[in-house]
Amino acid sequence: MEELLNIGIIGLGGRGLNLLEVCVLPRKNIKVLAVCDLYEDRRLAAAESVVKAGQPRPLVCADYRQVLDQEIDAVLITTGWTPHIDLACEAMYAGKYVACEVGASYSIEDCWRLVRVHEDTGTHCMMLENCCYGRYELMVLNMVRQGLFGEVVHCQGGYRHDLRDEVAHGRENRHYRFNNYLHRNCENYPTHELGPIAQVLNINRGNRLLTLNSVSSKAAGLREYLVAEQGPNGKDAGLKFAQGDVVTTIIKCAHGETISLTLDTTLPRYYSRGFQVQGTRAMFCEDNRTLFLDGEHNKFEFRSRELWGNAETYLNRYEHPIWQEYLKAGIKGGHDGMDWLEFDAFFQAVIDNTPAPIDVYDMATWMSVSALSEASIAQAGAPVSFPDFTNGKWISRKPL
């Protein structure tokens, strides 16, 4: 991957600046020509990072259209959730290969627009779902592809992360989550484990998501957090957040598999993505990194704690080829190395001008969970149908 690429970055909050510094600037063949953010301090901090890395000072702007006017090969979109699809579509219209951070959808029409713009322009877009490149997620995918799990029947995952401080102080910290939690009730961050699960189940590549049902608990965690911090008469103690503390979504697939997703971000808890895969011959559970193989571990049925952590012992045999090469080269980047790997895939796709491994059809499908779950919750958990964003191509598209 030696070809020189010129890129621009739109959105330089905590995530955008981190990716710039950790996954972009260390690469000698990537030149940052433009940095853009609505807030001056953020864009100036990004420009300073570019200069410190030994590159010329980039264009610094608040108007994303100035980025798209540059002679760049690709654009990274790392803003808050709301403008993701608008920006991705405008960048594709401008002929720029797009990498877009994960986030919630606000309408199914937005997801369709993403697909239509790609098909109209022929320009590609990749969702930056880093969890698809997690070491254990890829090990399990490798085992599934080798038949170790037999026929996969059910998968679980979610985003289980105590974000009370981040959300409650979102206005002061200029964080997009605050207004979303105040006004919406949905599965607002579905892709972290739906992404890896979609790979396991060949979604959009021989299989597809059919329907979902979502239910939400009450919204109590943020209110209690603010009352404890400010007192019962505090300025925010009376806020009524729409977002339920725990949202559970059940998805049915075309080939009969089920998926359970959980959003749990406003109660005290440990971090977990809850990745779990169950097949006719094996089960994997991320929370305790346990692999249960039929015929090998059945005697531990009632002594499962003795198996906790045993998945590590299978890495030598079933490490995914991506991670085999990665370990030889040396782990880099954030989130235990996942971020670096997803950017490897993105930049190589830009150089080759080939569809991204996580393409617009995946992006539209995975993001649509937010809008669909909002509708289902509003109807007391009624089932809603997924659009087929591939328009039937899922039947013949091949797994990556």
Given for the second form:
Number of protein chains: 2
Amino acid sequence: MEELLNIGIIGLGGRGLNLLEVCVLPRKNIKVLAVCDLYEDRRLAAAESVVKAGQPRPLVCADYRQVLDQEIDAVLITTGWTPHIDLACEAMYAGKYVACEVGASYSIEDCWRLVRVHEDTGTHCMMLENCCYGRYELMVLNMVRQGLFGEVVHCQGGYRHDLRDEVAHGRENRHYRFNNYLHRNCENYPTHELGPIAQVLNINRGNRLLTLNSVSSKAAGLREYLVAEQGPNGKDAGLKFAQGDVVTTIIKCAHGETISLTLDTTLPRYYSRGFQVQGTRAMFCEDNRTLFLDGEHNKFEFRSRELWGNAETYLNRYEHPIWQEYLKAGIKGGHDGMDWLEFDAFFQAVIDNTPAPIDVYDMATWMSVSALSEASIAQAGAPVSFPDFTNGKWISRKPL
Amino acid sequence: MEELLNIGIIGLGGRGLNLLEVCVLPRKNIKVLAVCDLYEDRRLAAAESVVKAGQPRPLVCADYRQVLDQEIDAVLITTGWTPHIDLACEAMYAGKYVACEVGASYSIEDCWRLVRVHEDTGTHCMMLENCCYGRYELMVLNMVRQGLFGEVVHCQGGYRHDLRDEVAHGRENRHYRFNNYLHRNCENYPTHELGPIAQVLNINRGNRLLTLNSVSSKAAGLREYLVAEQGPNGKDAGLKFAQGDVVTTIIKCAHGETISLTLDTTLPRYYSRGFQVQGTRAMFCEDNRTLFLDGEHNKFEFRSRELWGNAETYLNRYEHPIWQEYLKAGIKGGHDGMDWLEFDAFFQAVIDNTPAPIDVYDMATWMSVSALSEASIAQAGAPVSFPDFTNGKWISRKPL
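Beyond the form predicted on its own, can we have the form predicted in complex with another copy of the chain?
Now the full complex is given, and it begins with the chain already shown.
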């Protein structure tokens, strides 16, 4: 991967700056020609980082169109989720290979737009779903591909992450989630868990998501958090958040598998993506890092807790090749390596000008969960159908 | 509790015989006057146990009406779940205080019948939901009642128990589940998890279950199990089971709480009831026995696994009074004490002739999940409404 690539970055809040510094600037073949953010402090900080890394000072701008006007091969979109699809489409029209951070959709039409612009322009777009590169997610995928789970029947996942501090102080901290939580009630962050599950189930590659049912709990966490902080007469104590604390979503797939997703971001808890895969021969559960193999483990052994954490002992045998190589080369990058690996995949796809491993069909399908769940929640969990964003191509598309 | 009680038992398969021996016969004030089962070997084994415990030989019969004709105060119904409601209603008509094992419903009308017969006769019926007496379930309930969870928002539970052996060999082993799995697709065993959750959420006592959505996975586990055992041409290899391997159910409550239930009985796994309670100030998760207290635990601490199993360290402080007393008196009975404690509660209610702590309204509500989930699954998870089996009395009924 020694070919030189020129890129630009749009969106340099906490996450964008972090990705730039940890996953982009250490690569000697990637030159950052432009950095863009609506906030001056953010874009200046990014320019500073680029210069510190030994590169010429990039173009620093507030208007993303100036980035797209540059002679760049690819553009990273790392803004808050609201403008993701607009920016991704404009960047594809401009002929730049796009990498786009994860997030929610607001409408199904917007998801279709991603697909159409890609098909019209022939330009590619990859969703930066880092959790598809998680170590245990990939170990399980590796085992599933080897048939060790038998027939996979049910998967679970969640974005179970206490974000009360970020969301409640969104206005002061310029965090985009605040307004979303105030106005919308949906599965607003489905891809961290759905991405790895979609790969296990070959979604859009021989299988597809058919229907979804979503039900939301009441919204109590943020209110109580703000009252505890500001007192019952505090300026935000009376805010009414539309977003329920816990949203549970069940998805049914074309081949009969079910997927259960949980959004759980405004109550106190430990972080978990609740990744769980169950087949006719094995199961994996993230919450206690247990790998249960039929015939090998006793179903009542759990009571003695002997299985907790045993998945680690299988890494030797079932580590995914991507991680084997990564560990051999020496750990780099953020989020335990996931971010580094997703950028490896992205830059390689740009150099080869091949479709991204997580392409517009995946991006549209995974993001559509937010808009669909909003509709289902509003109808007491009524079933809502997924569009087939591939228009039938899922039947013949091969698993990666 | 020294008052003498005479009882009869209907249904002496594995579970009934076990309850008789472990939870009934050790009590010196309970006399067993009649034992009934359709199978001769079962009823004879039970009579043997009664005699061995030093009691006179009981009436041994195949017709439950003979049991109801005896001069008994109470009757235990410990058959397979199919005749539960019929038997419970007949026993109430006969004026016997009923204890009935847990199970599924086939229709909503049947659940209503329990309520009507109780209201017509004034006779009581308790559902033997032993998990309501589980040690951690009661610790959490105790903490919830003390306000330590804040406002409870979301609960999860499951019957996650690999029953492939029992179900697949149901015909040879006279196990009633076989025919149910062959013909029905529903949440067929909801009460082990829903019972303790219903108590946490004060269901039928200030709160109620409003709607349910259920979605089922395909049925793959039993078929693969039978093929592995008998070969692809084995006598049962071609059986088509209607029951999906995993059924996910979401319930919405009158005060906005959500409950997620999982039936998961035909895939390899460790046993778990997946009990999870989340409030605005704390959460409990059974799968790693973690108690997370807001302000006390760090949300990222989980990564270091430091929290796994920490719930045990809180038993000293938050053990439920029922368990405190039980431990002081010395461990007795089956299923880690749960069974003993439920029979304590039952016999005390019979002696006092007071409503059972788990009464016909609870029994009808919890059992109705099976019939409602069958309807919802058949409609792609469409919302189905719970009847109000209390006809409005839930608004003023006080939590126990």
